[in-house]
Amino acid sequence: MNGRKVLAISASPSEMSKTVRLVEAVLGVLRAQGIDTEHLVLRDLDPAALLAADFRVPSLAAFRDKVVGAHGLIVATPIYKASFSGLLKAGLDALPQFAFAGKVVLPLATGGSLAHVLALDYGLRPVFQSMGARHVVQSHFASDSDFPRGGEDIVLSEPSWAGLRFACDNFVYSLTDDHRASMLGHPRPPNVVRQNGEAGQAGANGTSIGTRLA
């Protein structure tokens, strides 16, 4: 898996949150099989520029082009309300359209019970299509009462992160270059091109996912 790029996007609440505690436990899974990998945490970047889409703030510019620069993206939200977080949405928002297009995307999620899951498809997983994602693999979904108690780490191994470890497997097998994962999902379009390094400004005018080019 040399060469191959995973950045986790998550929209975490906290430093020590449920969600960052998942995806560090996904990411060192990912980084044994020798992955490199990288946690960006949309509460750190400039919400002024985020809220903007504002790229020439360092900040937002690196956001962007981390995203535009990996293979696969593991985007990572706690759910309120029965959908994915503001933070994530604005983050999603201030990307270019075809941000994803050509990437292997691992949707996980983190709620206070089994009645948010549904969440993760008739929300988020329409968002990663319009966005050109290549591949959306089988989503995951953990509720409080999954976590071990004590903020003790994640430990993928027992039997009760099965569905986790089972969904880390299709996103690696996704990332290689077995010619049957190339055909999972949708190409690159062709007619997508950066100039400049204006991708994704025009959320800066209030529009939206779905309306811009990169």
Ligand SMILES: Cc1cc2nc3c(=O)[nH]c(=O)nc-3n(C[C@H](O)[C@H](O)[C@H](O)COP(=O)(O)O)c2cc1C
Given for the second form:
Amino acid sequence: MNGRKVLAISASPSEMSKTVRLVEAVLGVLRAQGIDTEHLVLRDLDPAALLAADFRVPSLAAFRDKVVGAHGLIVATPIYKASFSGLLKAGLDALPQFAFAGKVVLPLATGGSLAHVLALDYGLRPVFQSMGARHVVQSHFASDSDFPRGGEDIVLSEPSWAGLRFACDNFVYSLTDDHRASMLGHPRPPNVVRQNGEAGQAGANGTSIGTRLA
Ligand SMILES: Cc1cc2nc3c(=O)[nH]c(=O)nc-3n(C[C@H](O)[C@H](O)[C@H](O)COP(=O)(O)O)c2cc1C
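Same protein, different form: I have the form predicted on its own, so give me the form predicted together with the ligand.
Up next: the whole complex, starting with the chain shown before.
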């Protein structure tokens, strides 16, 4: 759809991750609408390179390039100790400061208890804002009770599925809205624009006012 690219980033260390399955369900919805999607699981990156932000390692450089090249990002995490996972923090910390500039972001989480549903908003949303996101849309949280025990397929309860569809619709709408909106985002200095290989536009004070994605 309109050449929009969506990169999903999942941050669970578990092999049978509910978070990964939640993301796959969302990507299925997006693909059915003709959106180009890719799913990157942080657990698959070289851990030493990730912790050292060593972009000489090809998989880490590819991670950065995929993030910078995407129009929309889905960022999904399990809730650990009332917040997002340390693996996700390591991944975000490795990226350039304004790697999310001009992008639409859909935050997702899975957790054992609804008590921590707001961790997405008080913990993760400010991080995305600091990385220059244009629009962080309504997040979605799925609790353990939304998943069947065992089975491969994601089975969400009806209210949770309705909430997830709403979050997807919101995300797609923002993603496919007038593409000039992608010029908006956090103002960032020209050297950052050059580092990201962006076609920045000089604002009145000489700083870039954003990136225009094709
Ligand atoms: C170390 C650890 C800490 C956790 N802490 C919380 C928590 O504070 N709040 C919560 O709701 N769930 C907590 N959980 C439950 C997980 O968030 C939940 O099972 C999640 O769906 C796991 O996602 P995954 O299957 O993708 O790894 C914790 C699980 C683990 C292993």
